[in-house]
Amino acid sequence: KITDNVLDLGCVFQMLRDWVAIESDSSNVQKRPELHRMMETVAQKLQLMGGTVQLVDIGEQELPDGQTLELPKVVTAQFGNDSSKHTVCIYGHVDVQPAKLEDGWATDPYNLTEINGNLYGRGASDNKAPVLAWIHAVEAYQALSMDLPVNVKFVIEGMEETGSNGLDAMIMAQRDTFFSEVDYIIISDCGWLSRRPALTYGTRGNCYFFAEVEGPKQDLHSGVYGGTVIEPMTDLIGILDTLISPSGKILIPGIREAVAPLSDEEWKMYQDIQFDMDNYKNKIGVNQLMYSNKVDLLAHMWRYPTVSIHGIEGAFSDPGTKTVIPAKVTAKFSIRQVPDMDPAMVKKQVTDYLHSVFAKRKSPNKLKVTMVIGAKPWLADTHHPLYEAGKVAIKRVFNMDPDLIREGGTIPIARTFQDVTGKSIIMMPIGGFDDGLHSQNEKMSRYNYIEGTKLFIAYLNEVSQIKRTSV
């Protein structure tokens, strides 16, 4: 019964168009009314479908200038309350990254535009279409006058792109109420690796650091003072150069030693994944990658830590020339976390190491190292019945076996759900590998949107057949 006829395609696409038109940019406080409107729109849709819906107040956000701003409410909803059935909780978000036509978009980012079967618009893939696909999956059962095979709960937030402010506390507060009857949690905030459907079973965490070097009491003119002072920028560049080698080897003692070894089973999984190295190079516009074979590249993308240097605050970066010696500069860098790394230990290792390197320079300047994010990685068991059910559903809808993949990025909510609720989690993406998340011309293909909705319909049925003894 999973056919296009079950879905009112005109309504399906119009709803995505309506949702994309709401400029729910969570990073722009001027857009906060739009964000509130987005959450109310989600709640109204779920209410019209007969769900038990709540708009949960999660408090206020403190702005850098000391002002406070109301956070967008989290939408929770429930469909079905049959104690004999499994209960799944679907997480998604409806806030988006910033987007402007002048950034290089070919179309208005907030006017969903179809070109050659692709639906272009900010948030189309990340994460509005996947959220809507889950809603349409519930609607499909209703349209067929069929009982849902499982109870379905939704948790939909509006601050994911800026760190999910207030969500962790809300999950903790409702652990023994809203989440108490939940058996499984499903996240569809990720994408395929290739044209082959995928199931995602792991993400990397992230430790984000500031390294500040402070010297003179004010910026200096290099013509007047150059050669007479030990410059903070020189110190900073010097210690940053000791973090990682040109070949990508992390030089901080203890980091690599903490990483879980690559098993034979994992190696074989990577070997079997559909991945085109040349397409990957062309997509990002480079002629050489750090590693020359697929397994090494995927392993370093997903299951090994990396050091990335993101920028230097306080340095001159405007066009033109300015002969300044900055008095204080702050480097921003991150280390992606993997099992079995512990962010608290990484904080100590990085801080101790940079101070030891800095001490050898015998500089009169001051170094301050701060870790501002410490997100843990998440890893699931691919043999869990949730994943077995996912394989069956993908085979049914796409007539092929999925790739089992990990995400190199960080989705902190997965680890929060795991730690707070203790529930089993699966990530089931429907976004394409070329959707351009966070980039110009973000899109969701008609194919992925509709077939992804069918996948969700089929998956709910497969999850209903998981035996209680295997939970």
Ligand SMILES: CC(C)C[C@H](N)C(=O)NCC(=O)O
The other form holds:
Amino acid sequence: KITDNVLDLGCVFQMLRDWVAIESDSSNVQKRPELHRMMETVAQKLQLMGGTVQLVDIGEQELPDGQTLELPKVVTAQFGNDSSKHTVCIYGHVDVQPAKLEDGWATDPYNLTEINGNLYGRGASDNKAPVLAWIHAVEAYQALSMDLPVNVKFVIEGMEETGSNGLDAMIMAQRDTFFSEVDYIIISDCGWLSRRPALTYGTRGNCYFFAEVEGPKQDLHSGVYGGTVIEPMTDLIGILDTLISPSGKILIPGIREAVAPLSDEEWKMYQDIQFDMDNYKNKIGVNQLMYSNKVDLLAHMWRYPTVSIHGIEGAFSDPGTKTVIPAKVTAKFSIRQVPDMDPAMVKKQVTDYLHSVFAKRKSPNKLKVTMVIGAKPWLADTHHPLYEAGKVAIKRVFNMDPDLIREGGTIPIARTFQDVTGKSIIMMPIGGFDDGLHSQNEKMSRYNYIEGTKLFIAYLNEVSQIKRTSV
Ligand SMILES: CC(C)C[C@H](N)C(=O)NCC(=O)O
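The form predicted together with the ligand is what I need now, so please give it after the form predicted on its own.
Time for the whole complex; same chain goes first.
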């Protein structure tokens, strides 16, 4: 039985507070110094614990305006080097999505605040607390003067939220060195489906697009010029409206045809999962969903593609009534993709389609379509001993069987880990179903943070029991 006593709870919460206080937003180039500070903080912590730590330089990022910017270094660490033991590699990230109080947060997003057992702050669940929980799991063995049952490696990055730039190349470069003795890769960058713990065996990929429409050389007064110019925003809204129908059908030719059909076994698995649709509706504050039965809803959450429109750069969005015709507007939208879709093919399908739709408008404006992220989906074999070990550890800590679930979001590097290293991966989430990732009031509950840490302690032990032949 793992009790709270094996964890220094004061330190556990203070560390999360310190990490959340660092505004490590990877999508905002102005925040890059904070991101560098975050990576150094992680490295220092692992070094203080006695790990063999490296801050790996992964080069520069090219920005849309052609300038370059140093990428945050990747932290690698190793605890234990006993060839008679398995070696696990824990992957996580410590960059976050943007957050501002004025977006509608009830508390300062970078000041971890506890309310009713929940710890609110940007990155609390995605992915700072889970990374810390793994660190605390190693610390617990150290505090008890117990040898780690497996060798533990860490790969912690700072660009996950924007597509893990530079990490693919680093994994390829270190395939025969850092990764050569790794047996299994563990990722805890996702959440449960309900209050029941879960093991995740699939993620969707993500193709992220910019569609820019450029017209007049500068913004214009809509009273003085309106009615005489063909407005870029009207063109853009027109073409965006052709991506997906109101009932959720993707209208881009070729996309739906590429999706692997849902098997009877999958249908049965989804049918057996306990999932309360009313609770889901309440959680997100809607009274109607796209699908009214559970299997359709889960399937469209996890294993069918979808299009989301995120925003329009250059559009007037402040409070007030500015009467402007924007000269250049750039839509940001993404397509979550699934097996057997291929990002390179999606890029061509979307680009060709938008240009053909735009051509029909006979507009003199210029359209430019670029795909800025092309992350592949990932799928695991739930019969692998890693999953069996996961079920045992969950039973031990939570005294219940886990849900076996997929994830609608994307962990860009999962597929690269699998393809390049050839190692098996498990996703073992500890985030709650209602943590509000990427949204206002993101949180991690005390319960999930602490019991999740206990789960990781137990899981390391279970993995050590896996027979040598299973890779
Ligand atoms: C729930 C996701 C898998 C969490 C992950 N950290 C993430 O946000 N990835 C980027 C994405 O847009 O899905």
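By rigid core we mean the largest C-alpha set that fits within 1.5 Å across both forms. Since the structure is predicted, the reported quantities are computational estimates derived from the model, not experimental observations. Numbering follows the first chain given and starts at 1.
Trainee: Is residue 257 one of the residues whose C-alpha moves 2 Å or more between the two forms after the core fit?
Mentor: Indeed, residue 257 is displaced by 2 Å or more.
Trainee: If the two forms are fitted on the core, does residue 340 show a Cα displacement reaching 2 angstroms between the two forms?
Mentor: It does shift by 2 Å or more.
Trainee: Is residue 235 one of the residues whose Cα moves 2 Å or more between the two forms, with the core superposed?
Mentor: Superposed on the core, residue 235 moves its C-alpha 2 Å or more between the two forms.
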